[in-house]
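Next up: a single chain in structure tokens, the form predicted on its own.
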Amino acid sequence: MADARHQAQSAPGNGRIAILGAGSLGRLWAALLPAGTTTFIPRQYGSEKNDPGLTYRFQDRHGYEYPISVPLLDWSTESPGAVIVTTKAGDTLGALEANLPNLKPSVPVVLFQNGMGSQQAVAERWPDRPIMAASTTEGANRPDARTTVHAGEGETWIGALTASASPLVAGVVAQLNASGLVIHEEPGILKRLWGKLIINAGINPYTAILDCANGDILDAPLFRNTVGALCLELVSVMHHEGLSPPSPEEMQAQIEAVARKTAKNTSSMCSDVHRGKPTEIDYINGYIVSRARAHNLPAPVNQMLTERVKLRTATQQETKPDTPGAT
């Protein structure tokens, strides 16, 4: 059973939002905003540059499920009116610096990607545009290749980057509201980051060492014997960034009603472990670990974090052999 609201057409042209990064969190806003206001840019190479869209089943969170199909953006016929980038962090700036010409410099272009690092990369970039950058609870996973599910209820928050985002900001939450999604305006974007940082820091590393869901991690010894300690050096490394951080007790306290919360849940960080595909770990606990040494602080369990993580996905990829990319 569809959606109602994906039943409503509208009329495509400038005003599409073009979404760039077809996994999860791209085919759910795909599939909420309503039929003929969203299309997929295509990937710069392999047989997706020739195809006419994207089809792929979509259950949302009422467990209904059925068919969603995007077309893919013809970059010389249509100019979006806005862009927003579902990306892994470490493939943002590549995949805007193969895009943004195309794009009129009016655009405003919203960054969906988890951890730090990446946003401020691709502000420093294009400075002159209006970029901004999105904090996100809402959850998606893709069972298989051909299915996206609505995992999880959450809230959207979207903030400026650059001078010239700041007008635009109202008008793109208007656009998304289309969705039904919760999303709010928010002028302290960077703290709301910062804010989802300390939670992916302290559950996905652990659940991807670990090769559990989020809320076995709880009762395992090295939780329990390095999350206080986890907790303090966040606590440092904020304060030395002009942040009010919660106390480290308090960081704890929510690190672990979130993994309770999102008990069943596996991190993204986790699959791509499984996958043998590279993880976000540099933008999370190594985001905190480089921000760390810029004032000259210890952060030796979040260092201890970043490593074993890489060591998890460099075994796996030993194992695994070579599969396509995901969009």
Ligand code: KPL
Given for the second form:
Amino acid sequence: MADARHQAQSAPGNGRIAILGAGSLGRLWAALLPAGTTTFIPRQYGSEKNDPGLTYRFQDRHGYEYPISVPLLDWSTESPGAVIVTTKAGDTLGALEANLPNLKPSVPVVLFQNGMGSQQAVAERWPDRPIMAASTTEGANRPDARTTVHAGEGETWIGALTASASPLVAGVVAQLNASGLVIHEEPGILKRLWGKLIINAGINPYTAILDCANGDILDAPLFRNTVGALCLELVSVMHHEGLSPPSPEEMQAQIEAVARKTAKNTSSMCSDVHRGKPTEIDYINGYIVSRARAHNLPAPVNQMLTERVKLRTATQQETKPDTPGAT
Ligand code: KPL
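Form predicted on its own already given; the form predicted in complex with the ligand follows:
Let us now look at the entire complex, which starts with that chain.
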């Protein structure tokens, strides 16, 4: 069944939205924004290079499945109105280095990366560009290479990381609202990103190490024996970063509540390990370790989780050298 939004071609006023990163989240936005208003930015050296566009099947929240076709951006003939970046945290800086020279300096760039550190690196690299960060709880996955599923309804918050982005946030939110998703302007985006970082730091590494669904960590001795100390480390780092963290008990309750609510989900990190892909551990627990070091604080639990996830990735890559997968 075709979605009504895709029947009507809407003409964007000030350029289409270009999406950098054709993984689950990038495909979710491309499927839900009105047809004709998005393009994918082609990879520099990819199989997509000479393709006219990207075609896949999309399953919406009601279980309806329909085909989506999104053209590839041709930088020589088109100037996008905004860029949304849905690459993995570790790929973001390189992907932007390759593409930003083509983009007008006044065009907003919205970063959708998990964890922390990649957003700051981009804002520091291009301080004069309008750079924004987004935090989202929308869930999407790709059960196979041709299908993208909108797996969980959530909300998205967008806020400015650089000064020139501040006056443009409302316009970007209005543009993305055409997706039908719930999107908010967020003046305190860093606090929001830290909120998500806490959840990811408290769930993702455990699922990757234990090779289990989110809910299964709750009774695992590794989680039970270390989550209290993990929260103490997080609280201490957040204090030193000038943020107002919740109490360690509240933080643990938040982590456990999300693990319970998403009990059957496979976390993004567990799924990366399965597919033999690099994880985002350096931008989650690894980021906490580096901020702890900067403040001369100990972070042994975050350190242990970071090392164990890296070990899992290395072992998996040895046993599964040719895992096919998504971007
Ligand atoms: O955001 C997530 C992830 O998988 O990265 C959680 C909250 C753990 C849900 O799966």
